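Given next, in structure tokens, is a single chain: the form predicted alone.
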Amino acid sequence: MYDVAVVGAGPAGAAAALSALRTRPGARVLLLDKQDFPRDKSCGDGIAPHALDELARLGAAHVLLDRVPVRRLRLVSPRGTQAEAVLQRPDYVVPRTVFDARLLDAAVARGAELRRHTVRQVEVRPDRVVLDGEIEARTVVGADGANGVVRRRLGLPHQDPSTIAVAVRGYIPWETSDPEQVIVMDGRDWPAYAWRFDAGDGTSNVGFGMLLPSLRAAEHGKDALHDRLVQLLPEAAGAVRLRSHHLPLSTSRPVQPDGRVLLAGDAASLVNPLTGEGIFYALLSGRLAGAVAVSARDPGASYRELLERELGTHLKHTSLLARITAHQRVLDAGVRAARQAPGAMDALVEVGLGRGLITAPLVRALAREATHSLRPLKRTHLRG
């Protein structure tokens, strides 16, 4: 019997594994993917400052020893509105053909067990989880999607449609001795945005995304996703490897059960309402539920307890934003916010990259940009 069966070898699968083993040295560890690696990922590639820091945490900084930091970022509002910013700390791209292999393949060097395997039935008994009726684990971390088998296998329900959002991406050549993370926001549909995200080996990764909902009512269906890119960021117009993928964001979650069974990143529907971020969550998810895995008598119960110390306040600041930045004229102060005081344009980067909270110079600067905005409006309303 295997002390955790990961489902899905992912970064989420992987960062459990890595951690299992970390907890416990020479505990039996085993990965399952129905992909062989490596293989391709549709995203944005970006692995922000807090993601370094889990790989950290789990031995694994070597990863991205090769990468080029990029240390700019430059965001356009609906309104066209632009802030442009110097990181303290940098983000990296790198594809996830290769950081998902190098990823799984430092689990493996610690001692995880990989196989090639689909897993179409899970079975919780009360000593254990059978997984298709041959493969016994104490706890079983599901690491494979909000539409995988084990949350669909747990009775959870489905992701709320309006809190699912579709992104397209795809990679152009881009030589640049600046590399940038360039973010164009889209008043048509808004929330939705175009991004280039610059690797510095002379590509960017460059994509569009909007909410499902925006996707089913715009004409075209799924072409509109291309258009509106090439729209906003004319550069992606010769873009290759276009695929397509849907992100279950964190404003609907499910609620992690008792029990010998945990949901890890897009299982768990961890991902930024804001900005589609899902890595850092994806590997922090990960590695919380490695170690209660091999450690905790109740693994379910413990694991939601450490997601909500960890993640439950910023998650709600990130519902919170979400709904507030819905109102294009209060996201173009955002921006205006940011450009104009570093410390909100720090403050907006941890809440969509990290574990940010919405702080207090954050809503005075916000309070202060909306405010001016309106000033005109309340005029003419007074004139007339």
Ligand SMILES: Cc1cc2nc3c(=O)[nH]c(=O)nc-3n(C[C@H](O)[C@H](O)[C@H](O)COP(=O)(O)OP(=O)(O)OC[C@H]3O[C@@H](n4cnc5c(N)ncnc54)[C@H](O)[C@@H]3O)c2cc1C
Contents of the next structure:
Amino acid sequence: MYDVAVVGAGPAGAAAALSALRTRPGARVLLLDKQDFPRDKSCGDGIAPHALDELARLGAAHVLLDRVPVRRLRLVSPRGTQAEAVLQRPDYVVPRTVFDARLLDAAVARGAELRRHTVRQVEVRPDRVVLDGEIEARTVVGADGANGVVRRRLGLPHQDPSTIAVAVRGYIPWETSDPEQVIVMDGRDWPAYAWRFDAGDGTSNVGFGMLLPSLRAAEHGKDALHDRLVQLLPEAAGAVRLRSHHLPLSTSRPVQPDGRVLLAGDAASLVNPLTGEGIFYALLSGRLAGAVAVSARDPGASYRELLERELGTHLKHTSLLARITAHQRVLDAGVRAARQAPGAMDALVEVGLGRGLITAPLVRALAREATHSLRPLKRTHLRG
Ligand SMILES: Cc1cc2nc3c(=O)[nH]c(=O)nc-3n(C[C@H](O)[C@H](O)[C@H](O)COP(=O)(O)OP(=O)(O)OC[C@H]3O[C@@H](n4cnc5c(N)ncnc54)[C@H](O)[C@@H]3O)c2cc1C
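Beyond the form predicted alone, can we have the form predicted together with the named molecule?
What follows is the whole complex; the chain from before opens it.
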């Protein structure tokens, strides 16, 4: 019998395996994935600086060593306001064929057993979990991504469609000695945005994402994603390897149940509702899940508590900020604040990509800009 079976060998699954083996060297850890690696995963490939901290905690910082740091970030609000900043800590843009395969190699090198297998059934017994009637483990980590089977088999409620985003990504040739990440927000179907993330290796990842209900209402169905991408970012015309996928946003996360089955990464709806960032959360939740899987008496209860301690307040703040910035006027004020107030862009990055909170200086900067944007309205109103 395995100590841990991890379903899904993406960032959450590989992190869980690495962490289990770090916590208990010699543990029997099985990693299952339905695909052979290297495998592609539809993604913007943006790796936040906070993910680097997680990689270091997992003993796997080497996976990004040869990659180009991307320090520049440019935001364009739905109303066209622009803000540019050089970030305190750089991002990395790494194709998932590379990033995920390297992380998985690190887990296998540490002692995890990798098997190609599509999990369909999950049976929870008092002392073990049985997958597909044949694979037995003391604890199972469901790291099988958006629409994962483990979560469904636990009988947890379906995610509210209004909290699911859909995004398409592709690649274009893009030579630059000064790579940047560009986000162009869509005023027509906000919240929705297009991105161009330069990898610094002669290519850029381009994409566009919107909420599922808006996509369902769009005239050309799935083509709407590509059409909007090219309208907002003309350089994305001709992008290749177009591929779309769901993003289950953390605004309606399932409650982690007690017991022997843990959910990590997208399977636990750990995707930032402001930015669609999920790799940092996948690494963090995988690390916590892997550690408790080999050490706790009730892994589910311990994991729920740890996750709450690490991300609970932050996730409440991101949900609140997502609700507030659904109003384009507030969002525009946010982008202006990012342009004008020192440190405001870094504060936004902390909330959008890391585990930051809505800080007092950020609220003050937002309030200042929002008041400023209301002034002309007031005057018009008074004159009228
Ligand atoms: C278009 C798009 C752009 C994005 N851009 C970014 C970005 O720039 N930065 C960022 O941080 N996040 C981004 N995200 C989110 C990010 O891709 C995810 O949050 C991240 O991949 C989550 O990792 P994971 O390990 O939980 O799941 P995944 O990476 O999806 O891995 C799940 C694994 O489980 C396997 N699997 C599934 N079902 C089974 C089964 N039944 N049996 C066995 N194996 C199974 C799959 O083959 C897969 O390998 C984006 C998402 C999309 C869709």
